[in-house]
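The chain below stands alone and is given as structure tokens, in the form predicted on its own.
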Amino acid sequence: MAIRVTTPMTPEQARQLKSGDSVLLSGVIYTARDAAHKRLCELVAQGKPLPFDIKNAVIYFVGPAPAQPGQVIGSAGPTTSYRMDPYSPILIREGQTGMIGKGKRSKEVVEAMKQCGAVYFGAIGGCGALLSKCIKSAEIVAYEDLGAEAVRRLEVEDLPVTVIIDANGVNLYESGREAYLKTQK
């Protein structure tokens, strides 16, 4: 059974999730790439405001295509996430609670995750698609310039995700693969 968590999410509900949890994921989340996270660090390094409240916010590492007549938003399907790990714990640190992207964090970012209490949610690659269609709303909000990786204020309703590594650092990538060589014995 799904949990459901509306955004803003703070450090004490992203500690109540566990590895391996199925979410639905409502309210507002931003989008950022590589490219809108290192802008964001340097804000952050120059002591400047950011362009949106990143208190208790949730960041999807995506750059949707564009949308069709009638849609709100193109294809909007997770990225690797890997390439934000330099800048991921310092956002962390500025309050960021959650992050939406695929594949593997670094050390670092979980060392974060876990001090700040903040998740990793999993989000299907391939399947871009029909997660736009979880997206009811989407403005940029800041880096026009950079086309798709512009950042973006989306609200949701019922993204469906799964929380890959917790607040405790629990990462289903290895305590799933774990769980299956057991049954390979």
Given for the second form:
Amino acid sequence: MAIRVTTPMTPEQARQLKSGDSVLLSGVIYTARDAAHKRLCELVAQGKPLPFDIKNAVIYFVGPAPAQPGQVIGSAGPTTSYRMDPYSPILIREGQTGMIGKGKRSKEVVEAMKQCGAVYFGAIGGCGALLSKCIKSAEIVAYEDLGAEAVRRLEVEDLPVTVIIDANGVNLYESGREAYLKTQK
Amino acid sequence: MREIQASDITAAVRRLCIEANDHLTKDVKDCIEHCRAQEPWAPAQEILDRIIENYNIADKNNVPVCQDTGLACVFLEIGQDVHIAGNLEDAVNEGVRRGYTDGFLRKSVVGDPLERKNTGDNTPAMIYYDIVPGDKLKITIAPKGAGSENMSRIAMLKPADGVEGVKDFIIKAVEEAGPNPCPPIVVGVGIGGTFDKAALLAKKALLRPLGEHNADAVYADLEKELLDKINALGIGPQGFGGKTTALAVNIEKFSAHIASLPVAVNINCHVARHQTEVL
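Please give the other form, namely the form predicted together with the partner chain, since only the form predicted on its own has been shown so far.
What follows is the whole complex; the chain from before opens it.
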């Protein structure tokens, strides 16, 4: 059974989620990829305010396809997360509690997650047409010049994600593979 | 000498860009559905079901299967008896520009690799030219996402490493990539040639329809053996565990220097896009 989570997500809520949990996420989330993360972290370094409230925020690593007439947004599946590894610990220490992406994360990211109470969700890569149906509104809040990479505020309803790495550092990429291989012996 | 108008090439490229991004070909769908039927692990079955649901939505609504509509990799086989009226490179890029704009596809190209400013129209395309006998022009478009492209690897092995060294390198590349390239993946392999030739062979191997094997029985057997070994790794769809780590291993080969054994692995995700048209 999927667990329903509505953003903003506090560190306490984040710590209750366990690796492998299926989650249906609703509420406001923000999009950012490499280029936006770089700018956000530059603002943090300069002590300047961010273009959205990072406290208890969930960031979706996605660069959506353009919306067709009548669509809220184009296809919108996750991008590979490791490219955000240099930046995520900085934003987690600023109060971010959730990330949605796909693929491995660095030790530094997991350390920051454990320390501050944050989770790493996976959405299914290559399923952008399906995932976009859960996005009810989309507006650019910063860095419009980056095109697909601009920061967008999304309202989502029951976005299906899986907890890959929880706030204790338990990792589904390791445990899932191990559990399957045990059945093959 | 047969004449082909540049404007006809532009129109075909535009069509193929949209078609390839919105609709997977039958070979890819058949392969995914076959793997779903063979998958013993419940969480993996669920992911494969979502993947199938996703490409059905894309088919029905004419939207991109994946938001990463890729670099436009364009393969041209130009008959030596063809004359092209107009500038071929411009015609292809104009087709990409129109396809990515009219088709609401994502523009994912930066003009300079260090400056990194988006060109805004997904050009330039990656164009590969082959001159072949005949008076036709065959255009294949394979949009290529970066998630899988970034997990690709190349090695200049020693001849002494032999087929075992080749197998180890390919399996290691897939295992290290793990969940990053959106498994289930298609593994394109180029063996032989030079450094650059091996990489191009690996990319061309991804154009071969899934389910078709190399015409050389030795390499066809190698493809089957590698697929079994990769699917015994347990990575599974999205890396959450399971049998279906790869949909296919496609190998292309070429002659090599007496001192060289180049091996290139070009990984593609399950959104394995390719569309062809002959003018």
